[in-house]
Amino acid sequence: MNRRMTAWVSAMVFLTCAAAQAETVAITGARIHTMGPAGTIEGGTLLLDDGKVSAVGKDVTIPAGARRIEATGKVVTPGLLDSLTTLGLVEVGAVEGSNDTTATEDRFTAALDVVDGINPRSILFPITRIEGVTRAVVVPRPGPGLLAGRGALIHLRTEGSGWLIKSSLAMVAVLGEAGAQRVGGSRAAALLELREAFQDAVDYGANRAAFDRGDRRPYALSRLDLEALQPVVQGETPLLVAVDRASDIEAALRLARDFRLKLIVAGGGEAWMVAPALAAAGVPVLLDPLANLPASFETLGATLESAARLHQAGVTVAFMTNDAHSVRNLRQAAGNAVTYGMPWDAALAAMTTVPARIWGIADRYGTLEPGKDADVVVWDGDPLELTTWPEHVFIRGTEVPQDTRQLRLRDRYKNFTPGEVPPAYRHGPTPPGATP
């Protein structure tokens, strides 16, 4: 690398670090949904300082030199969180080399850590965050076995380091029809295999020394898998089970009760049918409110009213897209849930405060209160309406640019005159000495 290029790289690193330093920002005159004890503040001011919310209310003193954003007539909310995605694991689903969602070999299952496969430079991050989604849970998809591995919680300002909020967030498993297919076609066999895995994990945890001496019976899983399952069987790390049919959810509840697991249901196409049992067990459901068509016999009871029915029954509901390319549609799904009976405040909470509690970050995120991370979105209208756009998005107090590859391509061609050569497209800054 020549000196000129080295100097350019150093300058870019410096600028990136400088840009990551959060400024002092005052958002004034807005309707602020704090999602906390202060409720909704009309014509309020939100003050962001050093990456945190420093003040919120009607009469907030704005320090000299603060950047002001006039937001009269606008709506302010916490940044949104999608509770189940494959962001950063896939770029083009049909291109094998860019798809790290699934491990197709079963040498390691529970031990797989999704963090090692996340690409923080994926172009899907800018596309997603300019739509108001500032955090996401990233999980692997199940491979040949019932256990897929461990998920992670990230924020979407991924240009530098520090985007990982929480690793080993949950252990991902699959039951129901997909689980049965992995063990020869029987749901009962899938439950038995998963029970064996947890029994082995409990035994291994109590007899590590004997295992190391070779004085223990063979286990169904590898040592690394058994190690990864220890926090699950100890009730510290949740078991996230992808399951839809009501009877399969009931089976998962029995499994969780027998092993004292912290269970989270993902999918839940028929979860509303067993809502009282879920509410009594305190088991959250990660739901896509748009999933209402019976894709198979295990989702015959799916309905657009699922979110409303679960909420009414007292079940903890958080929203998910279970995707990478359409995470930006999360708030559209929430709007549909409101259309079909879910209270507006509950739908917004299902993308903010509720996932904050589920994933153990409620002390830092989910409400606009002093001391919380400044994940903030300024909307030009109701955030659950399709025509609304986020005018400003802050992640930990730093505003992310309203810039994506798609927008650059749009600008390149929107005023294109036939016969002219369009300007060259570049995803990033032009190095010194290079042709623009």
Second form
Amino acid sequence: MNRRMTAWVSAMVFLTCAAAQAETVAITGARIHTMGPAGTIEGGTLLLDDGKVSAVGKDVTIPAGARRIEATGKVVTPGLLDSLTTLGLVEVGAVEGSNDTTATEDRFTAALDVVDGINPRSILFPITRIEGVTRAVVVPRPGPGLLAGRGALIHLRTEGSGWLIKSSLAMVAVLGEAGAQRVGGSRAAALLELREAFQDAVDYGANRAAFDRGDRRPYALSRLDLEALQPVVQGETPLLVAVDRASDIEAALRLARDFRLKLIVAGGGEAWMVAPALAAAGVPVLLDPLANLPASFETLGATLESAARLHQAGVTVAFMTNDAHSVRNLRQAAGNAVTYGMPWDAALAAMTTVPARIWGIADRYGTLEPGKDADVVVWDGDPLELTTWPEHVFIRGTEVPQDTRQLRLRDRYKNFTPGEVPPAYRHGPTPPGATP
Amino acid sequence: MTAHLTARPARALLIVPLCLALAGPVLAAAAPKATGKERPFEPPDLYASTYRPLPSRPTLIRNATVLTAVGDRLEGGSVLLQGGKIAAVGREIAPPADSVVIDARGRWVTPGVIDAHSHLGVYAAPEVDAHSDGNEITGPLSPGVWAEHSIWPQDPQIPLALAGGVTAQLILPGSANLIGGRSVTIKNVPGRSAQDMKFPGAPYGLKMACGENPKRNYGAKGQSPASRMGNIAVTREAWTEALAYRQEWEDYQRKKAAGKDTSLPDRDIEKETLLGVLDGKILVQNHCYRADEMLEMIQLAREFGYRITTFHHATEAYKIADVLAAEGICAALWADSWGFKMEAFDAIRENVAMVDHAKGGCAVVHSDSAQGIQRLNQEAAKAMAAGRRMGYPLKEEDAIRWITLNPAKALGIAGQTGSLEPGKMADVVIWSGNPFSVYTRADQVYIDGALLYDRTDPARQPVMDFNLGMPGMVGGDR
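Just the form predicted on its own so far, so send over the form predicted together with the partner chain.
Complete assembly follows, chain above in first position.
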């Protein structure tokens, strides 16, 4: 009973801290990787105020009443961003009703907007954010068609409606083996189908009135799909193509050139083999640095050195887990990229400043500079190390509580002795958000 | 990778649990007739290991941080490998004549990493249907099949595991079936056949499974088991028949000894495996996630008089860590894979540390993944860190057991390998630094004293047939 009370009281302390919204916080004494022009500051102070970074440097005046976090020997970075996930779309992978990653039989393709499927109350959000990931790109997985729909950029928070940063972030498409499978078994057919979709989108965009009068040739896609493709063919919304084989990447580059699309390659198992072409075209690669298996005939060239080789060749590289439950391991993947030759700063940038630029939010996020959103992590060591843990995580100035379903399971069974009150009675206070 | 992005969302995990991969060719189990041999559960020696240790020179590794996996950590320590065995471990060891002396200042030395749960070879890369050989998914009971007969020794994933310091692994059938067949322990040394890789003298394992996979596979076909109670019932039937078969042999032997008229029982390949378990010669490797089901399997084993050596995956082992420790059952676990199915929903980062913390607990960090097997040291590091955060005073010398001595126990080979103790096989890794750091790599891997991987020497990096001449390939290290 005593232990239970202690656990309850400490949980209450967490909740009390959490309730303090976007307070003024001074983090002092830390090594601060600003990722901006100020570079890395040893023994610096970072001031957070009203959800923003208000000051950073060695000589920062700390306002009276600010909460102070003494962080000497600690490391401060921006919150991390995973550039490809299914967070919010799935609770349990194999439980269909809880898994909205794929519209397996939908008649729409490009029009599908992932925002309508995201559940910001997912238990994965607290589990992920306490490990330092504060933002994520969420994409639909392709259903029967080559176009999967529109992804979004989110915050890993549930309070209010503040989780959506940007909708219609990118149009997701698939080529390579998976693309070929969707159109009858040929890569050439997949490319042709995409070309037809973009031609139709261009034609539709220039002839909406005629289309509404029924005075246009038939299109391969529905009206809503063609509407969704407008910002893509106008070069505003990127086309994110999941593709691995070097020759498939080259085909995607040709497609993008012909339609003046803003292309992003996701996967890119063999991207390093066509790195000069990617660099010349300014096409970024979203990479899982650990994906080195020759798992198919389109990843025979996959290597743990992909990140290093692409970076060396001047290709823009951002990291992704391409998952939901293991997003928390993004920094392990980044650490391995460093082990296999990528500079440390570039690996951290691949989870902060680089995705900020790719996703068009560099004015708000990616660096710790005055005016930027206060997505901040205080680590107890090198953030890419396996034994390092985030002691404090702030999302837009609000500290996230160290309270997850998993920590509660741990505390329930830690020190349990048979003969005591059953584990079912060992629970803390109601989690935030569970009551009105 | 594109395949993960598109085709198989359930497998798109950092660590891909291969237990989810349940496709397989349809083959009819063939049962050869009696051979006239009078012992029912001894397969012919023809199938025994043909592995031979490769030539080696005496090697003295000095000035290293040595983790012995029996609790010691030596700074400035030395390890002498001689005649394929660990000859000595200590602070000052004089190099024998003709020995290679390696100055390992700043580097760490540990026993070879052992993966207690691997499907390399039986689910070889590339992951094409032609390589899907891990599940005999034609009926829920297939104790007659042996994983070693599915292993493709040219699996290009084998060198990747070697580069991660893996010196031995347990190759298991999948978990589609309640009784999936025999597992095999191999030395991580490429051979022309699986038999050339078999760990000499290692006991066979029997892969069993409870929970979602068997009931899903057969329930979907309108067959039994279609439920968890069906899982238990069908498993009990199998063991009941095994006991009857043993009785048949005992009757035969008794009558024969008494000079009575009797005839040799029919040989039954499937029952031979089950009798091997009842006889304690084959170790039960039981895929089981949920705490309540593990408790049921322990009772089931009691009913039929066999022991469970290891629960695999055991995502809820932390809920019954005390029971597992008291029963002397190891738990082979992921550091943090979770949520891919219902029975993995309660997995927590502290699972390994909590199993380890129980007095007498045997925690094993396993991979079940061609990705994870490349960095089991990193997985152990995450599990160690999670344990420290909950207040357990775990050190590197403790956590190293989870990927060395404890899996050796789980495989029944702890007498031969798994720790740096004189007389054991010289299965040794020299790491570039602390193996619990993300930046550390295996510099050299020795198996039975032979240098079989050297990260700076392409001549000491195996390249499988499949990889030869492939575009993008630059040696075995990738």
